[in-house]
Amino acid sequence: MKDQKKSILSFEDVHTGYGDREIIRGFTAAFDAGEFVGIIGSNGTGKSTLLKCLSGIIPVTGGKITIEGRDNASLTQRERSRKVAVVPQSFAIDYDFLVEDMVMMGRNPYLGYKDRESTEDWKIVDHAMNISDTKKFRGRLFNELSGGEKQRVIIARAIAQQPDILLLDEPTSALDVHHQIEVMEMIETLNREAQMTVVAVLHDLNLAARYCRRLVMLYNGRVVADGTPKEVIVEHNMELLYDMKMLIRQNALFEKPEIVPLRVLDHQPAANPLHVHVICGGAGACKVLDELKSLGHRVTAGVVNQGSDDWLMCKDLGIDRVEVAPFTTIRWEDQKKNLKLMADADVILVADVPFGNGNIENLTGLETLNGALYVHQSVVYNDYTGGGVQRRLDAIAKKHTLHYVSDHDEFLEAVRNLPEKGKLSATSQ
């Protein structure tokens, strides 16, 4: 069993690129034996270039790569291939080989030009095909296989090299969901059971977070984050890489961060950022909460029941809120906290939420506030209090102008057209 604390691969201020175009600009990282590391980053940031540099396809122009204590530049291709196996993004051949012959190619670093495969070589190939579940393809032609089947054969060929380090360049990029999981599970098994060090360039962040125990994030050819998935996959890192808004939440099943892409950043924040308080609690305010926050407004919410979709959105977006336990009736004590939170709000929205006796207290005291008050029209129709909602709204309207909106897009448009902060009034139309 390999020493888990021994550095098997290290990069020291590595620079490389293509001709005069430098892609990797001072990459430094060290990997221990037995690690499963994912390299992540946007297109063109140098992920694949880094693997090409390590595998000897392109030269290092500065710095040093060390493999098992030896300078990578001093290794012959045969020596390097005994230590490192590469699984490319795709593999195409004009001449059609049998699958078994494809896997046997993994033994080339150990065979001379005139050498014939030994019984031991065939045993190693048989073992590699068992591990990769490709033995059933033994007599088939490689080009007859599906994309997922081909990828497993290429991994079997890499296993047959008996490397200490397995490099994978976007191993699931051309596969459907079924084959993506199949390939990643196989790689995870190799790492766990054979203690093979795995360094994988991965485009799919959710796959990277799920399977890799460590992530190294590249930006402009440099390391900008290095740590566990929980440490690396955070909002400011993702926005830096992909220039888009992403919702990051914890996947309860895998206990790993999960990314939900929302929108490409348009770099047009609100010219007049306001404090907007959203009265919500079901599932109807998720979109408006996200869009208000993305526009740069200060968003607060309440009173929301823990576990509801609106509460989850507030939690994921870091929105200040007043909350109560699931299925708990909102009390006056809860609403007092809510009124305090929205006391200085420029705008209050009663969102698209059904009202019953459990949450009607959310409407108490709104007439005492100074902010412009908007009400989603559906509130009137989704009244499960026997007319109590309409009576509350009528009472509020005697002291405070109510603005009704038919949907949240209409509300967002109204917010865009509001006067500057400090010039709003409760009676403005």
Contents of the next structure:
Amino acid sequence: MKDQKKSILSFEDVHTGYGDREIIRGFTAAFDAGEFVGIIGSNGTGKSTLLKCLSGIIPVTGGKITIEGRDNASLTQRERSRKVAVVPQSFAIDYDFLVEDMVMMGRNPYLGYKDRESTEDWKIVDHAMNISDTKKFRGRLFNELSGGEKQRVIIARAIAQQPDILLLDEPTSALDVHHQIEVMEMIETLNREAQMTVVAVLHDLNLAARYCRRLVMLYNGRVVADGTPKEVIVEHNMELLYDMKMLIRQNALFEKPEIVPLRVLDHQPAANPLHVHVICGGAGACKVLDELKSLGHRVTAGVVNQGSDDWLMCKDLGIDRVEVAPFTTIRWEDQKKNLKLMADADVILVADVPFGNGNIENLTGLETLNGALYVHQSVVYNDYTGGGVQRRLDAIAKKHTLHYVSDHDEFLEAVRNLPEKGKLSATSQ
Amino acid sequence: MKKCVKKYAVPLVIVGCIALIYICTLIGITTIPFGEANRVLFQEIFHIGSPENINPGYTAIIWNVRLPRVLLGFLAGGALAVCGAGFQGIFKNPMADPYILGVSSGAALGASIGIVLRFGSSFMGMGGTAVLAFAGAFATILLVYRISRVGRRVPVATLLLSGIAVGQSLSALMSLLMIFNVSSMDQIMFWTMGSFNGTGWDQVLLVLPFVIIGCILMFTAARELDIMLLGEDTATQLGVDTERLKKKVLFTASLITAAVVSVSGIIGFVGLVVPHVVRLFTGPKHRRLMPVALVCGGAFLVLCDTIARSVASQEIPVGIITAAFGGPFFIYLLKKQRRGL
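We have the form predicted alone; now please give the form predicted together with the partner chain.
Now the complete complex, all chains and molecules, led by this one.
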């Protein structure tokens, strides 16, 4: 209860939507003055609806929103717009307003029907344009500005409202990288120096993680995670939210979690789930590992050096692997473990990996295996052992059929055409 | 220089308008000597000179027919242009004009009933036809508003569509009425094309309060109408009570329009085109747009009406003139500006 008194903005079990369609289904959160909160969630989870509800465009159908101790429903538009300013997602207009006219519209909540803009209002507008660096085009037409400049003008208008809370609806979605960072830094400055509480709906998870000190994750109209970016941006949250495979790693530069979207979760597994073993260890097998896994095959790998890109991929995808310490030579003992892992493999792929004296042992003993053997052609050219790879492959070819493939897609195509598990060994015998 | 123009803009415009009204009063199908016409005006306005020297026929034409008619034209044109600007503002739609919600059809149906039933008796200085036209217009706007209302809100799109639907239905009723009363058809047709024929001081005094109070109310909505152009959601977030503003502009503009239409019939084009033309020069800010539209709309209609009553021996409905001159002029401006509205 104590926390609620202190908070500038709080939602208690808020329900809202359009007509019969309920979008927000019990949203509860409280924000303190001076916070910089990001609201994240996939398309259609109700982020923008929440902002609309907060800014009084659609009413709550249940629960309560409290702004600075007052029930949102009891506030008039004028009262609310003095406390809360909104930077909307789109601001296309068909009319030729000057930039300064646009910013002056932010003073509307303070002006009555009969009032003219006072010098005080002009001072505030001037100040807002200084902060947002828009003064240099005050006399130009708003429609002639670039996307980034327009966004700054809209932010200037919000500043002119002198709000305590600044709501932003995907402020960077239409901007290039330069303007994204520019806008986010401007918002950060407002938050830090003007003590404005910032609540931003953000699509870009990396920007959200980098600038927001707190993230609220929305899913199906409810809060599923609320905390620091480190607490919220974790794998199972991301998979729930976006229904896709994400790689989350620590960004060393900003010391914030960083998301690398891998692929949309595929719910249609291959008709013939097989055990595929991939001999890799460089950087060339990441994609084929990911695709094999997504097709529902049992994927194993080895022998991989820890720290290599292929190893990282195996780790993130949870692929069984034989691994050795970084930059160490693969010995026969390691390869024996590898052979054991691929003993019952239906298919073995020697992926696009450069061979040198450190990893040539990876090719030892392949002729003893039952599974079909596929070799990426480039291994012959990326040979740093002085012809050792070709010699070994030729030796294997004497005892076991070798299929050469020119790229990994050809390999995947071949795997697709293989018969089901069990039938394979029967046909090869 | 620019400041100088700004400073003297208002008096210059007022002098210009008086000059226009004066000149148009002198022009007409009956040629009246310049000196005689002036003497009539001086006598009637300032009571200077001796009434015995003036031809009573001239007094009747100048003072009782032409001057009120010119003034009424100015009021009607200005009011329609201001209403058009207001409607275009709340609907954010360049096609909007004062008649878009079916006010004109309601008025026309009312007037047709009046004409068919031969309502000669007058009511508070108004002809029975005018009373019925006003009632029809006002009833229509109430009906459209009721149909469109969803709870506390009146969505703009619904309002436009129900306005068109109601308007079409009422027009159909009017046509039906005409078919069964072929004898009145000419009169009804003439009415729907708009004319100031036969108007006098009574009509001026009747419309004047509507226009003055209405325009003042419209001007007080200027800033909020600007913000409304950014869309209803944004306007809400900038502190505009959009529902109240819509109600205010809708009813004010419709009342003004109903009053004007009831005395003049349906004069098209002024309310649609004048705000657009003015916007090309003043920009979209209503604080400048609406007063300039008032003056330009007034002047435009006075000129059109002068043409309507002067070029041929038979009077041409002024609605034909406004469309015939306004349309090509507007197209010329559009081409010249090479940009959208």
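Positions refer to the first chain, counted from 1. Here, rigid core means the biggest group of C-alpha atoms that superpose within 1.5 Å across both forms. In this text, all values refer to a predicted model and were calculated from it rather than measured experimentally.
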Handout entry: L175: Cα shift of 2 Å or greater between the two forms (core-aligned)
Key = no
